[in-house]
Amino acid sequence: MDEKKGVYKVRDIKLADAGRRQIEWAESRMPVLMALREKYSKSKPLSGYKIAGCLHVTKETAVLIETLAAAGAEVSWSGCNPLSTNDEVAAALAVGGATQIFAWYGMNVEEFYWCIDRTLDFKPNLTLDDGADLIFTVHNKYPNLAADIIGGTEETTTGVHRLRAMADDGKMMYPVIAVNDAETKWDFDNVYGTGQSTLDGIIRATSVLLAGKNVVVAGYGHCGKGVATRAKGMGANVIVTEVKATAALKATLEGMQVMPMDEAAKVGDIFITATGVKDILVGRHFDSMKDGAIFCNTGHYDCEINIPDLEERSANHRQIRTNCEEYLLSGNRRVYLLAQGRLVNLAAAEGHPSEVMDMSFANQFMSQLRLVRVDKGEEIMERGKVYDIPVEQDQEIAGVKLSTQGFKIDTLTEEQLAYSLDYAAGT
């Protein structure tokens, strides 16, 4: 592990060239973010601002980081999950000098929080999160920093849910923009990105055939729907477990079976948790699984699968393949845990495709600019509140994305617009 205190700590700085090639590949597939970089590298609206980021260190994240830096920001970064850092990309960022970077694949929990602490050493005035661990670290460990933080942005569903709860409880100390709740984020990144990358991770870790398998998807929100739809498209028999009646009903109308996990555990071949809630798979489920069952998690935290329950029941445990561990249970049944219960799409694969992260990270960038406008008095936000992405921003980003793909859409005429608003028009 290579270290230069106060600047970076990464696995191996010699990986930088390979990381740079990956970043260049992502840049070629992220036209919206690259257009924003070109536009704002001239005016540098983020000059004088320090951004601390805690988000998966992937090739796509590197494009975001270097776009923030091109717009004038000082940036300090850590990974938001112990198994989601691409070591080659981290090395490239360290060498490139656009950011202070503290991240490597396979860190333990203590190292994970050490890295977050280091991103706060330069006293940021903006934060950028995926899962809200950085924001929670500020509030719980460094509350003195909060007064000088203008605001933050949050990338993922779990983080937004927790931040809204924190705000409702009156405990949040600065405003946060819910990037996850943008239409151009959750209807694309969460659905198509999570769906494709999750199956990519499963296949890389196991090389199993999905067609004909009973694939159990826990949770039918945007992420779970994406996973279920992609699995169905590859010939799997998809079973959905849910706690929300409307979500379960949607699944049935889209051709999925729905049943409680206690029933699904007996028939599933592959289990994928996507809920953001702990203890989705627990001891009694492992007790009823058939020989050869595979399970993994694509929710933000690893607690969706109760690994202590699994270990308690296991007579033997060994690694079979990279990111694939075999547990021997009663009745000589073998079951397989992928990626240690961490995000399988990042720990066992590369995360979401660049094309969908293009829109999500464009929203992150535009939201950081919005917070700067707040600092300059051009927009008002109350401290301690969670804010949505403006509809206009969503439509602008989607429009740019369409144009880069060579598509055009219609525009309402003035008469059509007037008709749509005419409540006295009748039939």
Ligand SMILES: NC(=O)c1ccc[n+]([C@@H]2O[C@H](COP(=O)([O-])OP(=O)(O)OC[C@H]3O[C@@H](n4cnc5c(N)ncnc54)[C@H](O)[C@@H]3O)[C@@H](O)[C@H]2O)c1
Contents of the next structure:
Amino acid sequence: MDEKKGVYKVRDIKLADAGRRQIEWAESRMPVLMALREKYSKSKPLSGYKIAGCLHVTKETAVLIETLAAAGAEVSWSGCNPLSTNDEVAAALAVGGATQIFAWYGMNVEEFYWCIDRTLDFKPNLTLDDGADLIFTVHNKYPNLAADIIGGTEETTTGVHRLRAMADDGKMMYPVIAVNDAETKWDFDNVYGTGQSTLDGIIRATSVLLAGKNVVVAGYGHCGKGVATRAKGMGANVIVTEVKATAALKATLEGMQVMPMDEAAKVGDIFITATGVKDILVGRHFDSMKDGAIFCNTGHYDCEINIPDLEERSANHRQIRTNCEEYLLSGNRRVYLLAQGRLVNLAAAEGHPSEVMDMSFANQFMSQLRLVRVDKGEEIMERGKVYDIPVEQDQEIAGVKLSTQGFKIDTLTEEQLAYSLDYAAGT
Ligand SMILES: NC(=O)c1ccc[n+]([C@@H]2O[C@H](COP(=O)([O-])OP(=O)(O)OC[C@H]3O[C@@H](n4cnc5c(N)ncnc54)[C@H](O)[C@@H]3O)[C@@H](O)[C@H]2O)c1
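Next, report the structure of the form predicted together with the ligand; the form predicted on its own has already been given.
Up next: the whole complex, starting with the chain shown before.
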């Protein structure tokens, strides 16, 4: 481990060159964020602001961090999952100097929170989260810091759920913007990003053929739909499990089979949980699984697969390949857990492709600017509330993204606009 006290703690600083090449690769595929960097590196609207971030340390996140720094912010960062840090990128960030960085792949839970604590040492006035662990650490451990925090932003569905519950309970001490819920985030990153990278993680960890397999996807929300449709496109027989009737109905109309997990457990070859809810695969499911079954999770936390239940049933387990552990169950059945039940797309692959993170992180960047406007009194936000992304921001980001891809779209004529607002017009 390489450490410079108060500045970085990363796996191996010598990996920096390799990390820098990855960051440059991501930059070349993130035109929206790079255009924002170009625009705001001159006016530096984030000068004087300190941003603590807790979000997967990937090459795309590095582009976000260096964009925040280019716009004048002081930044301090940790990863938001013990198995999602790209050590090469972390080293490049440590050397690059745009941020303090405390992150390495394979840390334990105690180290995970130690890293978050270090990002709070410089007393931030803005927070940026993926899963809300940073915000919760401020509230639970360092509540005295909250008064000087203008606001925060939250990247993922589970984090937004937790924060809305906290706000409803009257416990949240500063405003948070729900970046996840932006159309240009939720409908793209979660669907296309998680869809592709989850299969990428499974393939890297197992090298199995998906065609012809029974792939069980738990949850047919944004992520689940992305995973299911991509698995189907690769020739898998996809089975969806759901608790929400409309989501299950949509799955049937997309040609998926739908059944309860108790039934799916008996026939599935590969299981992917994407619900954000705990205990999707539990003991009785492991009891009925076929020999050779593979299971993994792509939801935010590692509670969707009940690993203690699995361990309780297993005479022994051994590592077969990187991120693939075999558990021996009754009847000599061998089943395989990928990436310790943590986000398989980040732990076993590289997370979402840069192209899709471009829009998510443009939303993050613009939301941090919005919080600065709040600080300057140009917009009012109540402490303790969760705010959505403005519709105009979604359209702006999508418009820039389209133009960088060389696409143009039509504009409503004045007559069309008037017609669309005219409630009296009929046949
Ligand atoms: N892997 C990644 O990189 C990545 C990216 C984005 C989001 N996420 C995480 O993925 C999870 C899902 O996010 P989303 O945006 O798809 O949420 P979503 O709300 O759009 O969908 C979740 C779906 O799961 C269903 N569900 C809930 N409990 C269930 C149960 N017991 N059995 C079956 N289905 C159930 C819900 O009805 C819903 O349709 C969250 O934890 C989110 O934070 C992960």
